[in-house]
Amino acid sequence: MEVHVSNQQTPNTGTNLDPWYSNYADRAAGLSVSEVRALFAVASRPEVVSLAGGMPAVSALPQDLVVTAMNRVMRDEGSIALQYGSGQGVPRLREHILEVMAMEGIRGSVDDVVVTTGSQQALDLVTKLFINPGDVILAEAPSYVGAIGVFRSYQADIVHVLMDDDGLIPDALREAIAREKSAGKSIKFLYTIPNFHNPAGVTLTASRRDEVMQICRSEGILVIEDNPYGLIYFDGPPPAPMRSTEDEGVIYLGSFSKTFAPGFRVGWAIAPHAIREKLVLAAESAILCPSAFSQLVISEYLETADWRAQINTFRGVYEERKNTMLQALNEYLPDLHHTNPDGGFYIWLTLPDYLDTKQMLPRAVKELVAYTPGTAFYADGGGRNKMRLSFCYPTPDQIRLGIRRLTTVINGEIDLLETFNATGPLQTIRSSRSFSAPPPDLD
């Protein structure tokens, strides 16, 4: 009997835990579990004060205002509301978005708005659109890890550009840009935060604004601008958006989840005529349509609500706990960097360099507390002394109470690396070392 001996390799087979592992593409690959949505799990349990996920202070919306909306909707509104619907989005609500966006200077038609499944699913489909893989996407270090995580799916190369406390740094942007252009990189988009960055609570200060977009223009780098957080502000509005000034270089994201709630999941993007028609091609391809029952909500509330108030609303509520958790870091945690934010949810620290608050992690669960770390903002590992910590969910007592244990697991932290690191570079830990001891936890 004749044998023959095929010369090609069996393929892959699949694992125990997934028999279908060798059948996916090669962007499955990009897919991984984000740091702050590991955290909820953790951070839903009660005894825990949670100063990791940016949920916004739905508690502070009247739900009476809600069921209102919703009961007119499906009495006035049932047939449609329950229907497919456009895949630009219900027109009315896109006049509703004009006038909130208005708000910020920026203007436009019925027409330029596209209405998507939260603005995450519009950070997803711009992506879908320009990015094939090895393609540079420059983003600020740190970067929202939601966008990391699309930007990775799709085989992005993220490169960041370094930022302090007034925003992105043009200088590096210029740098990053002439870097990456040498090595024969294709740079398809700056994807920045300008307004309350998260996760740093930075705000992008008018004269960089205004230099960022000279240096996209002349190099001919689109600019996706990130805004959930701008009409959150404490004393008084951020510069104008980079969309106010600049009509075909920007694709402009919004959203309602920090005005109004999240749990709607509607969001938007202004983008020039082009882009926007596939934009629109695209979401009809991922979901056919946004959810007009969600589209019409809003419509009915922000037509017959004060919502305007209700943002001011917000707002104290939001620079009440910022205060709190200011306050309790200065007296907890003196000698640590953190950032004072004017808006939005976020403030960024800076621990010593020794520290890994990743690794740390375990030990803040363990004393109920948790945070965001800082390598969940960095596609490259880095941010590993960082932490995002969140203020705007926990009430001002959970605030204080979960910086005072914050101290404890970073205190903690240095003892044991004082124990076991009686000689060389922490020999100087306790000496320099002046963070104050919390009272007992007795709560």
Given for the second form:
There are 2 protein chains.
Amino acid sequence: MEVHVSNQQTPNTGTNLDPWYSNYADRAAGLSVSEVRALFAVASRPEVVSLAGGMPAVSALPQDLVVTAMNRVMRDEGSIALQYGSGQGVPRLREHILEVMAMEGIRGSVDDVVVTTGSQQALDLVTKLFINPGDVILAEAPSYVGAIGVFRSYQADIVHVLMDDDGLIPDALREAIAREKSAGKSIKFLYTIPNFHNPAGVTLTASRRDEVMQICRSEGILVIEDNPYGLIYFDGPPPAPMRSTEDEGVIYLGSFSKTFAPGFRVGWAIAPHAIREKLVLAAESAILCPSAFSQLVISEYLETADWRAQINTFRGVYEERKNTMLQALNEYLPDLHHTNPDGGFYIWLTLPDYLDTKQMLPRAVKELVAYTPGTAFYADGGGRNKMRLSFCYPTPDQIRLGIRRLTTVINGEIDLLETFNATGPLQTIRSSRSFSAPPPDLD
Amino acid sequence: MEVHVSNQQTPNTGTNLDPWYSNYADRAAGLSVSEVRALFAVASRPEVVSLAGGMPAVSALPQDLVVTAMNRVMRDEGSIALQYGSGQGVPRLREHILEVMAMEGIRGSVDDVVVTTGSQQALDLVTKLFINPGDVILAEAPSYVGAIGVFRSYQADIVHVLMDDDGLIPDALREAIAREKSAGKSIKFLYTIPNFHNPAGVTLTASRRDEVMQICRSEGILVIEDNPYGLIYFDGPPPAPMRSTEDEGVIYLGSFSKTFAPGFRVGWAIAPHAIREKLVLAAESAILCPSAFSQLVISEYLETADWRAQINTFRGVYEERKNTMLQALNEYLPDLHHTNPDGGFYIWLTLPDYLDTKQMLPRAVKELVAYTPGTAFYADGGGRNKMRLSFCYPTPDQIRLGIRRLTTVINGEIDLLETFNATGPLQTIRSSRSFSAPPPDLD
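For comparison with the form predicted alone, would you give the structure of this protein in the form predicted together with another copy of the chain?
First the chain shown before, then all remaining chains and molecules of the complex.
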């Protein structure tokens, strides 16, 4: 099997082929092909078990719920659904978003909500609104690959802040702020995913939320609280969002991509009043208005279907998949550290520090398993021996198979390193061979 | 009737109410409330005849065509429609876009097409990709209000180039280029709407297209050819797009908002290869991917419905409305210069130069008619005595009524000026009183 993983390819190569090369804006240099993107092409082959992407299990959403909603919309509000709408979003949907938000303890007015083309667009607009080239954005280490991409595209200086199994470390945040401020940098905001972190799979504890909020308040730093997974919890709900106790210092980002379906591209921001006004203007400039059709279908779904029960269904699906992945990791790779998420889509796996997950990826795809290399989630080259494993999309059987294949790949990589390092630090390498041998691949 | 037209209000006022005021990026200063936006709220009241907005006549699209397409999509491709998709757009839709493009003489590969959230997003991404603060964008005088908004939001220096009834004037283009280059400015692109210009209602002649293209080619200036109305022609098709004769120097922007429906927010760019690669990265950064559901519904519609016949239907609707507006203008306001579009949505009306259409707008809305003041379409304060009249959305009866009301407003404004300028230049004012008196308002 020939496999080309094209994550080396960036559009900045091939200068001589682009007559407009010298015309691009400075910020265009920040646009490069991410590991995740390159993987989509490779990992979408049916024979590959992809533990790489973040695609929700839309098969768990009964399609007749969608069909019913969209037919009602066309019957009752067709001329509105087909037309341009408000740049801020359909008021009816914004009201429903407040109901969803109430489940997380967030209260607000429909005026505070801005509907966006997925919460990714909200992230883009917030960054456009606040970031001058060289401004600092604080973000967890690791952080969401799509956020890093947006921040780079506006030439932000991304400063990672350490996290542990309890999420962002407040002392590390204090240190980063002090260091950047004393270096004369302008810190524009902290970007954080407090619940079931992508990619780290950890959750910020309640007491740390208070502490982080307190630090940001006293330092005058805006918090971007990105919470696409908050309702996808397993044992019980995560601590209340920071936005539930702080109106003026937090922009909260939400999404229907995980609780309904990403194909409609509907997310939202809840922002302090003055920021919200500017966000709407930025949104109108970018796309005029979000899709009226998409917004009305989701409104109708939220009005007529038992969406809370559907979220419960999703929780069950993802929890089973997480448990399967966890069991397989414990069985096949017991010596490797992995996180144990209480919700969301991802587990973060740490390999021995002499392994490079990006370099290992072509071998993995050859063994018909894909993951996302850790470096995708760092702006500073970190994460070389880490990887993100997604349990959201593959079935439990595929997940077990995928982890078995991954174990083969990791052991093979270690064998290879032993061969080439016969006179090198064998001690370190040998010590890692305590990984359980996986059973033979069964397919 | 109390009428507040809030086009004075900008979010930059009220500093003391925004704790984050000093944190915004420099580019945020370019985000201001446009006249058009403020009008949407006021003019959407049912009693107002709005000749202001650019909403298509979606009532002319049989809704069962949409319902059939979307039900088929959910039946046959539901799991794809609900899921994330490619950042560049669904290949199936990109193929259909090439069929639409072939009607205009444009050939290309599916690789050249980037699907966007309306063509507005394409405009945003192109601007993001090319514009450093202070870079020059050449644009017709007047130009599309939404383009001016995007350009400002990236701190471009917008330089208007004169046009006449044959569109952009090549000599004026040459002069503008020479002037800006000798001033040491970096000219990044020419933004032009060659067909049925928004707002001017004129079409660039075939010979001028060649000349404009020749100028830009020899000066190394990229052309952004924005063509949302090209297929909405009345007597016959407009000259071939510049993209049909030039692959490397043109980014062409297209849209389904006028030939199908804007509520799905689907547009596209056709770009030279290297630019297209960067456009896709910028699109992924901004929204991850366009709505798979929207794209598949439109694909299905294009495959199974007689979309060419439907475009013919739209043409008929808009041509009747244009003829009605033209007739009313000739009847009630025979002395005012107006353009006579061969297609599209808009007529551009020039009032005596001592009238200010922005100042006059609250009076117009009080008389239950709305239009878009000319200044909205200039980055440099031009267009004070101009207005854009849209014939796309109101019915022929409403259009006649609207023009009658507008005539009352204009005459009232002249009366007012006469009163206040009793010792002033009465000559000029008197000469304008030759406008026909409109018949009494009939509703």
